[in-house]
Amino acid sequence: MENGILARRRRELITGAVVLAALAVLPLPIADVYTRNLIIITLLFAGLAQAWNILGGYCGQISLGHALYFGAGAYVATLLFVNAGFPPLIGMFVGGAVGGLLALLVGWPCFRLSGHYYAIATVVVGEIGYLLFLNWDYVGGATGVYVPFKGDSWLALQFKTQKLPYHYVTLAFAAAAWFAAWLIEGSRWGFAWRAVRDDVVAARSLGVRVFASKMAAAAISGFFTGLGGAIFAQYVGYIDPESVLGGQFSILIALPAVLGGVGTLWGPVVGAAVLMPVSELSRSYLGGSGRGFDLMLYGALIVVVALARPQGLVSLLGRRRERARAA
């Protein structure tokens, strides 16, 4: 038994690094601009939604309020660069810790509430993080806040006409988001948590430690969350609080994961490769007369896939797996 767990989990990590090097030369035949950016899109939110996962999908914690971690990591690292001089390359990992504390703060209370309330008070905190940065003078309020740009530099993590270093760092990201959910799928700790998912009653009765398990799992998705936040900020150039703390990206951090299947190593990976494409083409083909088609779209899918597969589409994968054993 043992044996074939550590088999699985080397099948893989060694299926994680084929997909890595694949997504390394994606882009190198790509001229187009349009697709590079869907593309460096996709892997941002495969990342995003793979760090969401960690918390909802392992432990069982269903956050509507991962908006204000990502918000956080964006307004750190552009705040730090702007006011200080600090390089993004190292802010982003400042706004990622960042990510992590609020995570935490808001986990002491919240995580004393189960089931719906838990998911309605992170709406809450995330609306109440909107506000506060709506109205805060000092991070420029609705106004916002630009990136100045200051020559090419991996350092500052600025590219004025190219696309490829941004693919690169976007996939550095998703591949670190899976690396640590690969980590922690086979440690005590991810067994911990999926005891604490799947009963907590039972898993308290068979000592693990509810609480602290919990906030590691939190701390964890907060990071990589506030990190893939400041990434975005450099990326764009420009933040607001509409466009890094609005609770429809708390939605969007978490519908790929729903959909690639919750609790599941790869899926937040498929989920983002099928839903990013469908947005970013919805939006870019209908444009203004297209306007909230995307979020049809969405629903549609999360239905077909809730009636049809319940387990995400990547039970899809294990299910054809089964049947060429089968065979």
Second form
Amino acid sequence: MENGILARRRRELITGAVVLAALAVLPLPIADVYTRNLIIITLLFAGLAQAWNILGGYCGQISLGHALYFGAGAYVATLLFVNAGFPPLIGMFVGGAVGGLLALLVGWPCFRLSGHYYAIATVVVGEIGYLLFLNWDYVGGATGVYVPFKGDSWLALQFKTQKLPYHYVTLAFAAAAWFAAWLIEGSRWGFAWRAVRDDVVAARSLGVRVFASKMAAAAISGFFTGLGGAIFAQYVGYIDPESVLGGQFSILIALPAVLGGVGTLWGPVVGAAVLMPVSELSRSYLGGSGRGFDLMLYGALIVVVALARPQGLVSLLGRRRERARAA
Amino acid sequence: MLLEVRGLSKSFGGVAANVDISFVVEQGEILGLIGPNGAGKTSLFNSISGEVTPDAGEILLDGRRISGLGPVACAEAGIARTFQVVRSFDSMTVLENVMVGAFARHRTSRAAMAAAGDVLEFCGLAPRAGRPAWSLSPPEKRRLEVARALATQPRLLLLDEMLTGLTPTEAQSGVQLIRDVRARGVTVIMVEHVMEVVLPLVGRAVVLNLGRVLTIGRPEEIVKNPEVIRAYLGDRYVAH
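Given the form predicted alone, corresponding form predicted in complex with its partner chain:
In what comes next, the whole complex appears, and the chain from above leads the way.
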């Protein structure tokens, strides 16, 4: 019985290592830049969705304002580089820290609200961030910020033609977020957070500090989201409020987790692996044909999953395993 | 004396749920808390467990004031409770549910897991450890509530209608569990409607009616008390 949990955790860690190894060699036979780019974006979103999942899934605090932490990380790392020559390889951690700090600042008042009210408050806060950056000249306002190219360098995270380095950067990011979630699942915090999600009253009667739990989850979630924002900014080489702080971005970060399965280790990964290619392919094949046709397909997919598999795509795997155990 | 309630009052809006309630709980006893529907039993539990702050009066555990400190401080001080309507963590297994309680006293998950395993064994739920909490039967869910509360290593356990709605056999095994809990040195306050189940089990009972203490005494005194009979059955059953 006790070994059930430990064995499951070991199995998950081994699965994680195998997937990591497979993803490390995946791009080597692929020469095509388009596909490599698609994999990089998928990995980035697997990490971002995992970051969202840490707060929204495990702790049950649905945030629809994660673009704020993403944008903050992107802006902080980029401005440090552009204005002070601070290397993005280190700057991205500063961006992550700012993302985490912002999540704490948002959480301080907003976690006093429960359920849907927290979600609504985060929408508003995200929108405030967007408007703030849009009208703030020091950070480029609506024009945004270009990242000047200074030659291939790991320290600056700049590579003129190669895609491979960014494959490994985003893979490391997604793996770190996954590993953080794995650690949390087995720790005192993870238990407290899931208890908070399932039943707040019962949780606090057992000595769980509800507010502190939410704050800790928010800080870790915000950190990884900011980190992802910094990586995205260096990869794309240009940021403006629309592309990193827009409200639709908050939804995009949450969607893979929701589609794959909230509060699960593999949900965000599976969700991103399905959602990003679908979104990319539908855009390239249908995006030109009629306005928004690609988005309709995208939306339809989410509706189908929500109706048929409300627990997310990973529940398909879980169900088979449960049946095997029952037999 | 483990717990002392002094002049406790609590109103919700215009409704006085508890009015000037005072009683003491001795170390190691099983105290019954009985009374008709709406007498203020659960409300009193909510005050003792820290879920609500009383408007007046105070609650002392070992002479230390705990009222108004909130549920987390009360849990740390050694008060645990179960809920009338079960509140299991349904996305977790039975063992994981109990581990949440065990983490109140243990830092590492290995220690919490071992402690939770012991408690499940004690409560007779060990065979269900790996099951999802939602899949348990209603009497098993009641047991899970007790197990989770015990995992916090309480000195005082508040049981809110743990036996209500169970079949006589289920209730009997519930009664045995409560006796076992007391034998472990845990003091118990139990809220219950079913008089014939509670009275043989408890040393003393506090009878509440309309938010006030009607009487406090041993079971055999309580069943003869005209005030209690009046509160439960109405005037015409009182022997003259």
